[in-house]
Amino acid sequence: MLSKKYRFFLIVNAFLLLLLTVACLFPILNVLAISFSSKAAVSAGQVSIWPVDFTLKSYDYVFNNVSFLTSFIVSIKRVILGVGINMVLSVLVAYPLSKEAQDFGSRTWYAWFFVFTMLFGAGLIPGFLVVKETGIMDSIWALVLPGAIPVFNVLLIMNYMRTLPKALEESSFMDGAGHFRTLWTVYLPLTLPSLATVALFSLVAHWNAWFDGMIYMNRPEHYPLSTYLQSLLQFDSMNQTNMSLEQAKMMQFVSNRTARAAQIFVSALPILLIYPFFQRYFVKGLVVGSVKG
């Protein structure tokens, strides 16, 4: 039997969580409603969380906008390359660092080498000069190579691997497997929750990053999607590119606000669709991988 105080706590807690949920959902619903509303209704301030004069003209404009589609493809390429590179290098770094000092004598030195990069950064100008002098300026590699090894992700994977019984590794060695075979057949399947968690971190980081695209890309057609959307805040989205005849005809039905709302929602849609598949691993991978030093 629940006490009155505990029931009161549950009611208050549920009410506060409901308010927090509404506060988080309102901006998303507002953007979605604006994207489906008419130009006149949005200009008159009649739209809140429900579309007024429902129309798909904004999405017609978005999917006929060459600049938006080009930047969307650049972001897809960046995510595929960036997440792949992050995961491979993070696992290769985390595996040896998960060993005890007697098994890997230089473990402490290498661990501090990577942690140092989390505490101290060279800054914007040295980073820009490195990208420029290595010849990857204005290419997709400028977006994925500077952050190829996310140290925070390495620490999560490393600590998760350290929670695994050492007997598994010893049994694998007794069966004749080497380190790479042990990593592939023993450690990776067991660290799936941690790998899914850091993969989600990398995916969101690459998809939402805009500043590096702004400083490393010289041509707008090389902008990733987040950089393109950021540029809409500084310039008139209707005048950024040479419009086709079909786009020019749509201008009488579409405003800056409705077009931007549609673009923002389309850009957020991939993350909203992917996140539920990682949710089952997220909490376990993050918590278990962070409790052992």
Given for the second form:
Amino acid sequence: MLSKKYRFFLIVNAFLLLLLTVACLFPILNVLAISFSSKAAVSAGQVSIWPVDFTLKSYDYVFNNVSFLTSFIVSIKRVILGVGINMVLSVLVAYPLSKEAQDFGSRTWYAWFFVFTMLFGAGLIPGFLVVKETGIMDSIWALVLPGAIPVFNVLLIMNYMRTLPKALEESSFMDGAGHFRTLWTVYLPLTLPSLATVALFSLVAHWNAWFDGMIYMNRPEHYPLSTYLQSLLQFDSMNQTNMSLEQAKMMQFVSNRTARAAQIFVSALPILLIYPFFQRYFVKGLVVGSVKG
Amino acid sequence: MGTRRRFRRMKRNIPLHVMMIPGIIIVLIYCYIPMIGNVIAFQDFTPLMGFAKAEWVGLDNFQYMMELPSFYQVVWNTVFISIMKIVSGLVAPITVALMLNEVRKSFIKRYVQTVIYMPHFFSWVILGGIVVDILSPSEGLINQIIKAVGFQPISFLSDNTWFPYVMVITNEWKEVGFSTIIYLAALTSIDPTQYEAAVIDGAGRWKQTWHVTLPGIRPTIILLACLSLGNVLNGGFDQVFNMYSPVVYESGDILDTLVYRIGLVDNNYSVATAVGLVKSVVSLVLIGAGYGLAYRFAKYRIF
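Rather than the form predicted on its own that you just supplied, could I have the structure of the form predicted in complex with its partner chain?
Complete assembly follows, chain above in first position.
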């Protein structure tokens, strides 16, 4: 039987936590409601967290925008290419680093080689100049290659691999397999939970990245979605000069503010969609990966 | 060990070296070459001339940096914002983790976790867009509430007294939930018999929290506090860049935004590199010290 005082504490505690979630969701719901409300209702300040005068006109406006769709496609290309390269290279680096120093003498050297890049940042300008000099400016490679080895992810995979029993490797060698085969047939299947976490982290990172697109892409039609959204929010989102006729007609229903809100949500949607699946993995993947082997 | 066996193992390890080649090439090109590229901080570099022909100017760029009227203000802004973020980034997640730990209904716990982890996965472009909207002095929701209660609207994002605090609070909004994960993991590893022993000694809930729970997660707290030392010069570029404007440079301009503007807006590559290099070197020392302390107090190793 719980004491009265303790039961009171439990209720207050749960109430405070629920309040925290409300505070957390409130700004997001407010902007979501604005995106579904009419121009008039929004400028009259009637919208809080529920759409007033429900309309899809702002979304209609967003999807009629050619540059929005082009940048959406750039983002999808970037995510596929970027996550693919991140995963292949991270696994290829993590596997050798997961070996014991007594079996693989150079391990410590290699590990420092990669970890040092986490400790000392080369800086914005030199990095920018190298991208320029390697001739990948204004191409999708500028968004993918400079960050092709996320060292933090490598360490997560490495630590996960180190929790696997060493006997696995030994028996694989007994069967005559080499390192490549052992990695492919023994380690990869067992590392899947950690790989799923890391792949999702890398996916989110590529989807969200905007700064590289801004500095490496010369033409706006090469912008990934986040960069495009950033440029819209930073400047006026309704540049009258390059507006299509259809968009101009919509202006009587859509305001700068509702269109912005809709754009924010379309960009956030992919993250919201994968989040429920993702959530199951990341906690476990993170916690196991941080345990030292 | 016989040379023969050693040789055999070396031969078997060749694939391990081969596997690393692509990764090493990428890191050499995009991390180590830029590190060497920092030499342009000591040159009068222009893109047309290139490294090789640029004139060496010694410490001129650093002197120019020190003489920038805003330099000390920017350093102060950076340290002020980041230290507030570091402190709140320790206190808030620990509090929330302790509160979550007391929840008995698992569906409440799961719901709270699902909601508060979420903002971590949105970019500052998205969250910045939301913050700019709700804080707008004329139409934003927050100021509508302030006006409804009978106060004057506050332009949070163009007011130098408010701007740094808005950075700290919105940063907590994004990160507090995600940061609880590591504390919650630490909480589950506390031995339940310690609580039983405390109950036998007559300890109530508060005493249990104070004498069992907090000491139980102390190594984790110390570890994260040490590791956060490396962030003292990180004001949070993505966040500030998406919310600031020239009117709040006085309180919100940080080292990274300054480097960006000097380098890529004004195309003054050498000075920007000099500022960036100072930041990187000081950060390296701080990170080193942080890892050193973490190793000493929590036996933490990076790999």
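So that the term is clear: the rigid core is the largest set of C-alpha atoms that superpose within 1.5 Å between two forms. Please read all numbers here as calculations on a predicted model, not as lab measurements. Numbering follows the first chain given and starts at 1.
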{"property": "Core-aligned CA shift between the two forms for Phe8 (Å)", "result": "4.9"}
